[in-house]
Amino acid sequence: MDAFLVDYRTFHNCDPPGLLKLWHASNLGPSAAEGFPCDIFELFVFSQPFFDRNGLIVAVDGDRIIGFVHAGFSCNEQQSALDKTQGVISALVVHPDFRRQGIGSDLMRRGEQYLTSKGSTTVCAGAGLDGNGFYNGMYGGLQASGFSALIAPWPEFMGKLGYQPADTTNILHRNLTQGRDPVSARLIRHRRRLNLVITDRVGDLPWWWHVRFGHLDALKFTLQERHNDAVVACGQILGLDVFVAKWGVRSVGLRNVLVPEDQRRHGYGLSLVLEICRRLREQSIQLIEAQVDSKNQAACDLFAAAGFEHVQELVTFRKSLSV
């Protein structure tokens, strides 16, 4: 490769085509959507109400964008606003031709400097489940919960920058065109006794949900007792249309599967997931994805029982910042 000189600067309004070209050329793995136009970047990144051009730092070789880091923030406990003490590295991309030249490390340091200037005391690289305000629906599948462990030695890279391993998110898929749903006497009783209610009113959800997922097609599924409409389980699905070009199938993401505490250990969660799978299959959906914290064994067991397979992991790393 010819010699090059790297400059670093913040985002310019003319950058989206260069960022799009970099994204498609960077081999970001199975959880990165591909084949989409610039308006997807606008929808999932630049139009976010908390987007700050100073947090998106690009590396350029002449007029060519060869890398970028995107630093932002997670939300407060109520999910009603940003918490700027919790810094997030939402994305880090370097073109394959320019890797192992120190560009990624330089971008990370500049991202950390931005976060420190805004009052962050910690930074989570990869954000984890429900921590990332950007790229949801275009990276990670259902949501951008970390960096794909399949494509880069992230522990080695992050360790050199002072980060410690944090959370791991399991990516689970079920191919709805293959296999059969499990059957048991309890599941049969549930189908006779319970109703599935489907609505596009996804519920009284917080600001953090709406800014990240409000532009996606969403449905809420509620499993209720027939005799009194008591809710025994609920969940929601989100459309993953941006991934059709990459995966070659119609797919959705399943999230927020909840069972009231007094209704647990009766198999209602499994009944709900299987009913959702059945209804989606009828609508010619071919793939369904769920994301689960690797430490949440109950959720891992639930999806395994419903026929989901572990396909990869998204990893995150944490670091304290000096203020």
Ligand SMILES: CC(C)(COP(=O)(O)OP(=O)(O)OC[C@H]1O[C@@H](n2cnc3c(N)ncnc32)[C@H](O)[C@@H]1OP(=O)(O)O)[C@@H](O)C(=O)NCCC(=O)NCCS
The other form holds:
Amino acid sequence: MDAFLVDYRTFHNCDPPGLLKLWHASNLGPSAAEGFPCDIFELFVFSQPFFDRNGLIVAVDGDRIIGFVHAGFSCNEQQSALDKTQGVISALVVHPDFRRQGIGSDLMRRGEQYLTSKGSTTVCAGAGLDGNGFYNGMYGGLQASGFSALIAPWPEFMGKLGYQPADTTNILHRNLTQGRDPVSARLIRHRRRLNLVITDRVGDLPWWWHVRFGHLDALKFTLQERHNDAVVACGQILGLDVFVAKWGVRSVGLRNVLVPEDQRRHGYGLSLVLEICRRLREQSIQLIEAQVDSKNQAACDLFAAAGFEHVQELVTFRKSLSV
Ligand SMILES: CC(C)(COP(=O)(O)OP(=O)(O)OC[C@H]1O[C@@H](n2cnc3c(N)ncnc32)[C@H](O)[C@@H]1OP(=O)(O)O)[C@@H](O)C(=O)NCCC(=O)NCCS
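Next block, the form predicted together with the ligand, ref. the form predicted alone:
Full assembly next; the chain just shown is listed first.
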């Protein structure tokens, strides 16, 4: 490769085509959508109401973008606004021809400087489940909750920058065109006793949900007792349309599966997930994805019982920014 001089600067309005080219040349693995136009970047990243050009820092060789880091923030507990004390690294990419030359590390340091200047006291690289305000719908599958462990030597890279491993999200897939749904007397009883209600009014959801998923197709599924409409389980699906070109199948993501505490251990969660799978199959959806915190054993077991397979992990790393 010819000698190059790397320069760093914040995002310019003319950068999207260069970022799109970098994204498609960087072998980002199965978690990264591909084959999409600039509009997708616009919709999922630049048009976010909290997008700040100073948080998106590019590495350039002349006019060519050869890397970028995107620093931002997670949300407060009520999910009603950003919490700037909680910095996140939403994305980090270096072109394969320019790796192992310190560019990724330089980008990270610049991202951290931006976060510190805004008052962040911690930073989570990869953001974590429900922590990323950007790239949802175009990276990670259902949501951008970490960096694909299959693709880069994250522990070595992050370790050298002083980060500790943090949460891991399990990516679970079920191919709806193969295999059979489990059957049991309990599941049959539930089908007789319960109604599945489907609505496109996904409910009373917080600001953080709307800014991240509001532009995706969403449906709410509620499993209710026939005799009194009491809810025994609910969940939500989101269309993963941008992944069709990469995965070659129509897919949806399943999130927020919830069984009220007093209704747990009766098999209602499994009934709901299987009912959703059945309805999606009827709509010719071929793949369903769920994302689960690797420490959430109950959810991991539920999805395994429903025929989901562990396909990969999205990892995160944490560091304190306080001096
Ligand atoms: C992870 C990534 C950003 C690293 O960028 P980089 O510019 O090559 O990293 P650096 O040169 O700054 O590496 C710093 C240290 O990390 C470690 N490291 C980086 N790459 C490594 C590798 N392939 N194997 C082992 N250690 C590695 C080393 O300790 C290295 O220091 P050294 O070169 O002095 O040994 C790059 O591999 C990448 O872009 N991967 C794909 C990104 C991705 O999937 N992003 C998710 C979408 S947002």
